[in-house]
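First, one chain by itself: the form predicted on its own, in structure tokens.
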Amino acid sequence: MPKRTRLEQQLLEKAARFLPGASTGNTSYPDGLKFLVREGRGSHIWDVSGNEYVDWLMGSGPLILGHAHPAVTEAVIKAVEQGSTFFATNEKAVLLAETLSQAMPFAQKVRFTTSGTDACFQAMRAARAYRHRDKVLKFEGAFHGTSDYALMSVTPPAGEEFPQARPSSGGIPAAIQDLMLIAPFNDLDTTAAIIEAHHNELAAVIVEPLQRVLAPQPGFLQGLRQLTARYDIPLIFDEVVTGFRLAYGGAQEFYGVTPDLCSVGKIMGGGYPLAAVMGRSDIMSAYDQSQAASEDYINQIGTLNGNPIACAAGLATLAELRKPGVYQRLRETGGKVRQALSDTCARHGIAVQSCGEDAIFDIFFTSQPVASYRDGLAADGRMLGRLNSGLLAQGILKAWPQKFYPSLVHTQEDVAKTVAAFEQVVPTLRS
């Protein structure tokens, strides 16, 4: 168990005193394993007590180049020296918009925001303005940020009948339930029936093309594309996680399916607060007061939209990702860890399902295939918690409760240390 200095203990006490749940809202660890991050470099982080961790969380995905990457740091320092923000269109925002559109050619227009939550929210709003309809279909268990719409049916009970929505947070107006329809991921027949029954009411369908760590089954995204195109319903890809991770062109390049709108964040901002909604000109014209009818115009103002420092970090990050061989390296690193975890569990007689892609993955403790949110409910979540806690005690940090985020700076030594931790922790999971 990592030791805690008096300073870190005092800071943990202050966190409990001043922060709800002693957390900034993103992570919360069990008693005895709570820690505060002091710094990160490359693929490692250090807590305030000086304990070192191999970091597979990587800021929940954006740090595909690692902590404090020299190219990103240099770009940010230079940008800071030129001014922190302007509340006016700036050079770096224009250059990054061009770069994003080149990476995902369907995206004719780009509107910046500061978070993935807002980018997904804006995509749904733009679709509503385009379709003059109110309802949006999303998939059970999908996470599109923390707007009222997105937090419908993120963690519902298994017995809820489709397409009924259920709030997964306090404070959501009851009326929102009537504006969201819910379908099961990877079930094209049920999804088709819902879309066909409600197509005159639907403004959009929003989907994580890789839902959390659940990869789309062959034909699912293609069928969804065909269904939405048939009724001229905008298809929104939430690529906040998958954008620039599965491929430079995101999940749409990786799976070969093109949406009408998409949200991007995390990697494209280089670890800084930046996201964007992108899409077809005819839909995105709602953001242009000179092009949109007055009732359709979307007034989207944000003090830090297109922030030049964040855009500089994004430009530097994407330049690194255009170098030859980077995605092959990323998948090779992730593939080694993914296979090792499955193999270790198999040797100890523990049934698991390895889900996701090599660039983002995790396991479910179950003998049955996991293709949807409800499949995952049958897995042993307490065993996953013990795995995560055991790895953290061994100095291995991953997303809590689920996801490994490989990066381009994870080394063979990092992989070996992680695999050794699997060997230590997995045999203890049944106890």
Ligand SMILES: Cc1ncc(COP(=O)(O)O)c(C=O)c1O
Second form
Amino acid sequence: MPKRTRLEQQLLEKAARFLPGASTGNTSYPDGLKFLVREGRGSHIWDVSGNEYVDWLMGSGPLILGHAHPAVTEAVIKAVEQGSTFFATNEKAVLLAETLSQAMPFAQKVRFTTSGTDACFQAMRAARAYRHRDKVLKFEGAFHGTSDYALMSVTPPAGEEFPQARPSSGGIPAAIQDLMLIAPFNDLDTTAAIIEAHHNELAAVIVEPLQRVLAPQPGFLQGLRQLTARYDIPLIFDEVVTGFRLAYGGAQEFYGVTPDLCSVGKIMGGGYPLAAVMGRSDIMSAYDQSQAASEDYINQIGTLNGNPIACAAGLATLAELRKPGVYQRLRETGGKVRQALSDTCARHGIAVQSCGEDAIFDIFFTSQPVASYRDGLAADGRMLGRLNSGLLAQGILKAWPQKFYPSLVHTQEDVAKTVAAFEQVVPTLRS
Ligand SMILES: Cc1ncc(COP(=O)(O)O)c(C=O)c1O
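Please supply the corresponding structure for the form predicted in complex with the ligand (the preceding block corresponds to the form predicted on its own).
Starting with the chain above, the whole complex follows.
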């Protein structure tokens, strides 16, 4: 168990005093395992007491180049020296918009936001303005940030009848529940029946093309594409996680299905507060301020929209990702850890399902296949908690409760250390 210095203990006490749940609202660790990050470099972070961790959390995805990558740091320092924000369209935002559109060529226009939450919220709003309808279909268990709409049926108990939505947060107006329809991921028949029954009320279908760590089954995204195209319902891909991770062109390139709108965030901001909604220009034209007199005009004024420092970090990150062989390397690193985790569990007679893709993955403790949120509920969540805690105690940090985020800076040594930790922890999981 990592030791805590007096300074870190004092800071943890302050965290408990001043932050709800002693947390900034990201990962919340169990008592005894709580720590405060001091710094990160490459694939490692250090807590305030100086304990070192191999980091597979990587800022929850943005840091595909690792912490404090020299090219990103240099670009940011240069940008900081040129001024931090202008509230006027800046050079770097234009260059990043061009780069994003080149990576995801269906998207002719880009509107920047400062979080993935806002990008997904904007995508739903843009679809409503285009379709002149109010309802949005999302998938059970999918996370599209923390707007009132997105927080429907993220973590519902099993058994709610589709397409009934159920809020997964306090403070959401009751009326929102009737504006969202919920479908089961990877179940095209049920989804098709809901779309057929409600197409005339639907403004959009929003999907994480890879939902949390669940890969789409063959034909699922293609089926969604056909169904939505039939009724001219905009299909929104939430690529906040998958964009520039599954491939440079995101899930749309990796799975070969093109949406009408998408949200991007995380990697494209290089670890800084930046995200964007992107899409077909006929839908995105609703953001054009010269159309302010139109009823469909979307007012999306934001103090930090397209912030030049974040855009500089994004441009530097994406330049690194255009280098040859990068995605193959990322998948190789992830594939090794993923395989080792499954193999270790199998050797110890523990049934698991390995889910996701090599660039983002995790396991479920169950002998049954996991293709949807409800399948995942049937898995042993306490065992997953013990795996996470056990690994953390060994100095291996992953996303809680689920996800390994491999990066381009994880070394063979990091992989070996992680695999050795699996060997230590997996045999203890049954207790
Ligand atoms: C798929 C997905 N969409 C949207 C979001 C929200 O992004 P942000 O945390 O930048 O608001 C997240 C955050 O993890 C996400 O995983």
